[in-house]
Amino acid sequence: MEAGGPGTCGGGAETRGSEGRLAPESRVHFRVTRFIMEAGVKLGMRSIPIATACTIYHKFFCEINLDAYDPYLVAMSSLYLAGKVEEQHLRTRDIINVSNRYFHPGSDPLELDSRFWEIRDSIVQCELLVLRVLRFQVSFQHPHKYLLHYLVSLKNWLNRYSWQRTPVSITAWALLQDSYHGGLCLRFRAQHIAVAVIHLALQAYGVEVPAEAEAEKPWWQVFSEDLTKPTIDNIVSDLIQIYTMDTEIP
């Protein structure tokens, strides 16, 4: 397997060859980060710890190379550090017994013998190398609270009929929860992200900000002074990579 080491650091365009064909690790931080999200889920964890947890995979990875270390088992000390981070804490117990039933369907929890206890110390040095890996900086600030206030703000500017025919803030929040697939939490500024993803899903129905036409700057420039229409793209195309991924990886 190709390692992906620092260089490779948030995805985007350098993840596929000059075939155009994905690189070996954007399919392995794919699948993994939809093990976090899935396990996540299952594990009970809200949308900002499970965010947190997928950053400090991508984050990790972006200082080791791939093949030094089992991703699996960093995405496992991942939720499980994240879980402190954000004060939803997990026990290691679940935390196995979700990622045991996650790669084998069916089976059992695993029963407390030594393959147990040797899989939970692995997660727990894991997280003290992950710690050490990151200095300690395993606090971001996630788009989240900015896209709540943004489409506050969006549903008052659209008229009523406009915004209820049509799910722009499900689909917002959707493409904010799947660009954690990628690396866009590394390389772009939250305020950022979440402007895009209301651009992107603007778009995808046909809304139009009212108005736009006669305002002296754009509706996105107003929640974000310093963003500019490169940088949507930039993230837009970053986002549609992502789901081009998710339909070439099983």
Contents of the next structure:
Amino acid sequence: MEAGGPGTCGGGAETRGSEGRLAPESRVHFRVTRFIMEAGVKLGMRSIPIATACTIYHKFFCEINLDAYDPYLVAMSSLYLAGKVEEQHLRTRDIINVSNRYFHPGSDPLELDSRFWEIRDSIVQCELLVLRVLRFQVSFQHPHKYLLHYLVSLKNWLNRYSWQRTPVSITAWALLQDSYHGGLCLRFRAQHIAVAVIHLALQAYGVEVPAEAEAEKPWWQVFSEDLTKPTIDNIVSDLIQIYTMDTEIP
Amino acid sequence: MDRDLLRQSLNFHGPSLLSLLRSEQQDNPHFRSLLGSVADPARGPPGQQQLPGRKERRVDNIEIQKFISKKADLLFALSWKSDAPTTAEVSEDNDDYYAVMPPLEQFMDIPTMDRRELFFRDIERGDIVIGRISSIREFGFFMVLICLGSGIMRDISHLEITALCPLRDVPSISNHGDPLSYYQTGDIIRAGIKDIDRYHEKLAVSLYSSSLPPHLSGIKLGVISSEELPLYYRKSVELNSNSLESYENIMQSSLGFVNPGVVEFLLGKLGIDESNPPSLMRGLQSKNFSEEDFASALRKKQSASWALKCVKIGVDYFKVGRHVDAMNEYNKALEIDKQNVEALVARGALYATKGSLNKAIEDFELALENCPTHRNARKYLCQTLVERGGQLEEEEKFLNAESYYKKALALDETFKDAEDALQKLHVYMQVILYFLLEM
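Got the form predicted on its own; could you also share the form predicted in complex with its partner chain?
Below: every chain and molecule of the assembly, starting with the one above.
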């Protein structure tokens, strides 16, 4: 692969130059996925459609060079496409309105003029481009479902008061959503990401899984047989890196 | 910040976290005030009191500690608490909504002793337990617990935990005879935990619903059939006979796993709110988003603006007498924005001009509903009501006409025309009455 290369594909989040500064592509991807997530919330999208939109975006720029297309247009089309895939249909009009307001805060909504129709056409055409680049494979297995089941299983094993007062579920969910700023979804299996996110949440609050030391099999191994501790550590490390980017990129 | 959570985390990670927190959160006033009460470094020289694994943990999780310290104000914020129902839930009977799994400890293969210990630590009064009667005495019966019916789902069937149900907690089935005679050893009983002696590992149960929390009082206690055993227990039994089955396989072969609504359901069960999605990114704190930037608000504003444009064009048509074109524009506007006040008033005026007074009145009334302060809507409505009243008078529908005049006056008591018309009508009606009576 040419300029794209495995370094920027999905791992774009973590690519750093010789002095440890972020590669310019990574900055762009971070900003654009931030746009996707913020727009998603303002469009009333649920977590999984937003995750799908981010995944579509990341996958697209694994195949295509960043200079070839306007990443924000790709992002808008990703949102539109994700809405269809995840059965939470969005209207292009709403996507245009929210995006326009994002880029021009406080501005009035667009008039129904030729510019509006041009933007709409661009989104629809870009959608087709995205579909073709992704070979029409736009349905993904997200960690969310796994995460929720794992949390229910854990909840029953932990002391109920300990569970109630410690927001492990919410934190794990937040960590998972935030992970879409980077391309973790493309590099690791859904189950592994789900476990890693729980691990980080437990660590953050200093919660220990009861009788962990006496168990034959650690809890994370139960959830995913082929998971190893180094993998968990890798995912956690990448995730923390993503948060670091938040401070480095305005 | 939540002091207890912070303390728990500090205890886990040790003094290195404390110093990191100090440097990262030094500008946070909440944290500084908590610092005094929470900063309780490990007693004794570090390394001695800690578990053997602690030292290595500290080295390789310094990254995690840095993360915690940076995000501490979000992680430990009081508002981060979940909305999960804090009341005990009944264990599921079916797999319809999500994949009900055997207890985690069964997969982890946790020793019996630990399971027992943790059971007695975590069981609470009011939990529902299910067991088999092992012996019946004069003072009550003993049962060996096989599973739980509410609260926490644990694997306890092999732990040989017995509970006593004293005679006084057995409701009598009939008016005479010993209530215990109804029961036999081997019966499967569902009961509520009434008393716990954690230290001596003794349990007392009751068959009265008063032993259960109010929201569970509808659950039937007493003898149950094996079909009524909770699903998690049945799956646990299956797992026992096929211990090589993995968590993942069981989960994926469960019908509930492919339920399209599973995510929504479990989010509710765990108390995670999607409408205010949680995030640890500072820029994505949704409470900082303005309502005006949301799609629905923007759409409304835009619709009103688009509709207004059509109305303006329509009014221009109207002024040059192109009524059909004007009507088209007004209808267009109302298609874009159904309740657009200007469009309704303009269309109403057009209807009135053409003589369709009833339609005009409809439009004006709807406009006034949406914007009670709209001057023109009120004015035109009054005028049209009076005009309609006049029409009705001609048709000799006097009472009807009167109501229209009255309505106009109700909207605007200063409206002279309405007042005059009403008075004239009253006089006329009196005259008629006079003649009728005279006859």
